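Next up is one chain by itself, shown in structure tokens, the form predicted alone.
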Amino acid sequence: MSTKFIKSKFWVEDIKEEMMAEVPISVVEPWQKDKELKYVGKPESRKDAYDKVSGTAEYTFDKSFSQIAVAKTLRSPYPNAVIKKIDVSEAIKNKNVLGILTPDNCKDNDWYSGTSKLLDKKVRYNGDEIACIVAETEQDAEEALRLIKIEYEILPHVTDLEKAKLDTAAKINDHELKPREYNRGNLEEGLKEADIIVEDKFSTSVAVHNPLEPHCSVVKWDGEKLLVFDSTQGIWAVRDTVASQLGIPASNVRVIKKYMGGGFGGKLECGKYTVMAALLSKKIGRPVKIVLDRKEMNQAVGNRPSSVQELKIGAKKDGSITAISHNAYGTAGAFPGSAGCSWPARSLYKCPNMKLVDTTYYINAGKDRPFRAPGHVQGTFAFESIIDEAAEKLGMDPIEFRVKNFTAVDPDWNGPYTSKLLREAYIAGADKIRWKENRKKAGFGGGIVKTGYGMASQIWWGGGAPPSYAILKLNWDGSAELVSGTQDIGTGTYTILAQIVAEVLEIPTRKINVVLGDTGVCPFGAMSGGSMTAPSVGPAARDAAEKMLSKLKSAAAAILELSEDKLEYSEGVFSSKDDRSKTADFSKLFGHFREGVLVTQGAREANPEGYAINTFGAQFAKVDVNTLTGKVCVKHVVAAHDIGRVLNRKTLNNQFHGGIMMGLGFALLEERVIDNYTGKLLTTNLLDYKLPTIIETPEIDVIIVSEEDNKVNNIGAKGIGEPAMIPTAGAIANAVYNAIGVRIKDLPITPDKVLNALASKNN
């Protein structure tokens, strides 16, 4: 395969990152527009239905070996404390423990960029990892577990964001989490060219990933190679860190992830959970297996930071943006992390002045992770907000403003984009849900329930980007093989990928078999997080099929005698262009073959230079709000965006309803809730942190505008994800707005909440 290394550009959360990625040479046109396509882009069914729906799919879960022992850990009571003694005597008479790790015997590792150790005399919130025991079954672990003492100096604590701004909050540890501040042109010249100004602040409460799923792990040693099946998004994270904190070579590691229920980024880094059952299975000579429960998922293992965020817009009486302010503040948790909140006003519509501050504080809490769009929910809500506010100042029309500030260039370097139809969604989406027609003036209509409309635009990145490589195998019958190294975590990655290459080959997806998630026998493949699986991977795929029908086609033109130029393919079968009687299927092209399958190695082409790659839609909401009892009812979501080519209609709107769903209950139900007094987490489990059902789900309309985009990758398609749920939380807030005429700036909206601005209101 002839590639070269470049440096490769993309976006992590809000940062830009730049690393060394191999390139192939000769990059595959892109399919155009007016091509027919047979596979790709057509509602197929998934590869992997039958497993999960029959219950035969084996997930981390769910493996298990001969002589498996179990491995629960000992969870800090405390959110703030030094421990001063472990006594764990009584814990070991248990003749079914097997092992324990604690800080006294446990490898001294960092860990949290130097902050913590694996398993640390520190801890720093309630949930924090103390000890770890190993035994025959999970009963006789948390047996043992409840018999270790030990003795703790208790430390002040700050679990309240305000309070941890002041000075006086207690230490929680010694990294400084310095502001983040961005500027653009001059904001106070901008809001002195404003004929209005509109100033307001809006805060979301901390959520928590809980996929159905829960964080697990199982290991197996064989003599120094270790075998890890894990629930992750990224499966070479687990093994690069496995690797480092066990000081042992990462080809020793090989991690195995085929089905996974749900981490929507939570799941993006490796665990201490899984270096500790790899650090027991190594001691008592037998595999470990270690799965968290509910509550642990709640402390844990992440989380979508919570934000405070003060907004102020000017805008001259023709709607033109002068000026934007983003002041944002919110919680990393214990250790570093991220609050960052202020892309969407840094780059969803045209302004040539503003400043954005992003700070992030230091709580006694488990640590912040990556959760669907990081940043961009809690900040599309706010922005979205208070751009619905300028407009109705302005006496228009919150569509008619949006389009009014358009920008067709990225506002950071004012260059192009790949593609952008922004516009065309917002056309498609308000003539769906009959925008001018059922939209009225805020709080119009009498009645118990109002009826209101909202929106919300969105802006992602999801153009993928290299690293990421494909190994295409093929058979003499025509059934093929391909392996990558990324994971499926329920997007239907087996399914889109086996489609690119059928397209390529026109042989029946049914005679592809996939294999992904394998460090062992994988290439490496992109992380499943950020959208950035399909455009990362998918065109790794195609570069493969291509190489394999070009190398077929060598061989056919050799075999028939004839130049490859004038050779016809279809569906398997080489003939001349001239002569139909001469012709090669595969099964004669490898009867001239001394192998039996002829391999090919693909790779994600680079980035175009110059252009900005980003994805982009609105989402509109109709509720009902009931001003007796305050509940809020969403009862219909269109989103219409643009997102290149659809690889299978079928995925794409599992992938929206999953990630409207999602931002509904961001919108409407789930709040982390910690008691500031004692420190400890009280949502513990699915009955007290609330999640939505079918009873919530309301009618969804999924619109693509686009049809592909052939300046980001060989495929035109660009990743749905984290797009999916982008604008719902503001779509909802601003219809909720539009129902009852006062603006509920807290999220979720609660019912309480409701009715005590209603009662403001009539105050």
The other form holds:
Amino acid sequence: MSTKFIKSKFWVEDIKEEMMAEVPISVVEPWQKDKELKYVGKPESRKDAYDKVSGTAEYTFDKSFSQIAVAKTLRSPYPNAVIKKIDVSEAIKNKNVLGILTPDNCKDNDWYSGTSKLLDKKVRYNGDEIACIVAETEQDAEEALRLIKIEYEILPHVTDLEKAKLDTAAKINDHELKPREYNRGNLEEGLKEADIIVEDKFSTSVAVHNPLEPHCSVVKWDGEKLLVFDSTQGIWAVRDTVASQLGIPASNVRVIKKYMGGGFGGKLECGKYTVMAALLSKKIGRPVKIVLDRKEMNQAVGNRPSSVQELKIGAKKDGSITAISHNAYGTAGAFPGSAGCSWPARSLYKCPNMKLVDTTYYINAGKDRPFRAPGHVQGTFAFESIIDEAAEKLGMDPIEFRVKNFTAVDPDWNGPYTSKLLREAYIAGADKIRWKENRKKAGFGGGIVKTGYGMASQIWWGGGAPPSYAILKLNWDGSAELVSGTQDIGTGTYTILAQIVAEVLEIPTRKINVVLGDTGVCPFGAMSGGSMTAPSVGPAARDAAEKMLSKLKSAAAAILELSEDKLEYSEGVFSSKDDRSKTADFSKLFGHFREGVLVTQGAREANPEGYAINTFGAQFAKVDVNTLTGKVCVKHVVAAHDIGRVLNRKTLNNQFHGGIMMGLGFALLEERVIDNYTGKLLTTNLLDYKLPTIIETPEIDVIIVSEEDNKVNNIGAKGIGEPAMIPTAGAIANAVYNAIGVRIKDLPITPDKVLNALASKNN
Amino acid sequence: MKNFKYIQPKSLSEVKKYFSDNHSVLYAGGTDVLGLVKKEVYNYENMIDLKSVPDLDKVEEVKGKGLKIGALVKISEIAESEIIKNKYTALSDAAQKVASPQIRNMATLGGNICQRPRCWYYRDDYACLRKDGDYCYAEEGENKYHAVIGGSPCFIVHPSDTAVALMALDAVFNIFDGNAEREVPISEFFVQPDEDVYLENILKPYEVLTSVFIPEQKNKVSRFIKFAERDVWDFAMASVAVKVEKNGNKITGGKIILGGVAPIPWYDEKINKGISGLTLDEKSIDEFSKLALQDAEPLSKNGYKITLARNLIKMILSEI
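Given the form predicted alone above, produce the structure of the same protein in the form predicted in complex with its partner chain.
In what comes next, the whole complex appears, and the chain from above leads the way.
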């Protein structure tokens, strides 16, 4: 047995998961620090760059079949209602209408942890699904939806978080949401010990993922077997949900995802639309396509919960923090979810006494979904803001204060980290932005445009974990195929996996084809979330490649009639250490095999016992605030992070740029707005829901302070998707305060808030 | 979106006949009207594409008199025009700030002036006043982007940037009513909600704004400044167009028009009375700017617009 089963425990987003995993018993040695790598770490262009830029890449959205029909969904215009009667007779009169689903067809299809149905007669938010129609064209389906007659009993709604907190608020969901409380030491004692105490209240808006490619599925039945093309971050989750919703074996469902136009966490779970399309397709015996429009994208497929965060910190004169209190509440919509955001307060610094409470309230709005560092983005903004307030009160530099409270062990259980180069990140980032020279006292200086500098730290998981597997097939011509059931969410997974295999087998990446995102042919691989993909799947790919090298070596030894230790390997050729004329290349080896392809399977090894595995970093922002318009313009962001080994410098930079821009949008622009009177969503398009554009992009420097983290896995890498975004908003908010000397405590920091704050400061 | 007929008339006189049933709409660049039909704010049976009518897309300098710009001239062409940049700077400034490069390549001057409001209640499925409902949802709702003056009973803001500049430049609109063309000064073109809550201007559905005439701006300097949350692809939270005559650092005459604050490009009486004689120094400009929007009645979330508009006046005057 070369593998064994373990109970793998790891963090996915902010939830601790346990999963059985098959891991290799003999573990591949990580590349040592001084080893010169030929492929890994190099700024190689994406394998799919040409396909994407030229438009030949076929996304799920582009997928079509002959005879394909189109499905559209009827959504509730009301935020809270019970459907008394549905009359579809007019809607199905048109011969182009092929099929319809209503709540009557979905009595066995539980959804939202059993608190609702796939289509439910109780609708809990503006956008909740009521019916789905499949027709010859999108327009036929839309017209038919308009002809469905519904009698509603309209119930009182609540969309305002503060009103949702009240005992008198209308009941939205029977499932009780319990507050999450964490205690360490004794908060009151800690506050007593403190020389200074700062206290403040922060809030953040609901943000929506809004990936460029809409949520969409194309489904097709072949007898009893269902083929699903889906724009998803988790093919296995989609397969299993579809199979159980349809009551068919998982093996009858094949989910494929090739290219991805963004997900950010919103596509981690199976959508209702996929199941509805599969049911309708079965009904009409034709392939079905379903694509959500931008309004549906903003209503119904997830969001980052809002937060209100009351924070209190006590510290001694020397700067050591003695107590932290974090009382946070927010809303995750109308169904069971979590608005928790206290992890940064719990884990960033040394602090013996704390009490953290996270409470989630229901409102009549779409349910939350994980969104690029759940809880951490909003939590870090508030926590790193109050950390700056404490530093200012103590008369300490913000970095000095953070270093003073640095913890070398996980403060939760005092275990060591596999690596923690946070102080190195502070030094590198501060140096790059010239912190000491540039940063002045808050509100310093005159003029209309005021410049400020700010920074914030970041902690996240992201070390990856088993289970993840990869199959490697090596062909007679020295080309190879790596197959793994993860997905490339658009960050370059195809490319880095090819680089890892290339590194081991010493063959060029162009000869390595990477096949991902197909439950029909791939072994299980990590979902594309939690910054898990590269550090989970990468080591499995390396394991498979190392096994292939061993296999080849064994074959070469047999063919050359030499012992393995007498062989050397370089770029596809084995040769005798003693006699250079004795060689065997791939074609020679394969000439002796009956098979034209060799196969190995690799697995992600177990994580090290007794360590905390985290990513760390700090971001520094330079902003200009125009005091006449209230506009915050981010001029420069320096991101300095400890994320283990860089696998590809180019895709790493891309991912940091994307994360920083998303953080900038959250800090300055993005806000879901609901009209509280009608309970309906107002930001239903990309004009009203303001994403940053290229013109808002600042100068960005990405510094990686780590070389590798060889305790974590055999490639020494950790994930960066979420770390890239976590500290951006906090750094910007602290920089805005530094510029104008008044703190905006409610994100996004829009011009109206800046103008109002400046006016109240001057009065 | 519902089906509509796409019609390409060969001449202006042909246009009116498609409006006998009132379910037609004029189509120029399409950047606004296609959005309206797609979101089903209105359902039209006929879409009358004016691009098939010849000669509506010409820019013509009339020696000694001014500039005539066809209604179908693209915003991007106006933004790039050297003549407009040099002589009618406010319009050039405004055209450069419209939406995004892609939209400017499609959008026309006539369409920009006649576009419908961007109020998020009006654009979505709310039965608001402007759509024959009996309630303005913005008045006590989410009104951060709405009017601070001239609003009642409907608190839209006029979305056009070019209209604000053209008002400062005293433009005259040529309007074809199906039989003949007439001239209407821009100051008489726009309609406030208390006059008619369904319309933003005096045009009958079948009437075509054919061209815009801007009188020669001898010895006058003009500028436009727009402020939006995003620097591109966004509508003004507030904007200011100004046209002045100067003697040294003293303004001897001029006009200031505010955008993004009212249902029409806003002519503020007090500030326009005060502009003649203004000395262009920091203190005087500061005092002067406070004259603006003194009669404003902000809603719960848009009070900042008063400060913003006054600050934009300061900014534009300190640069002129």
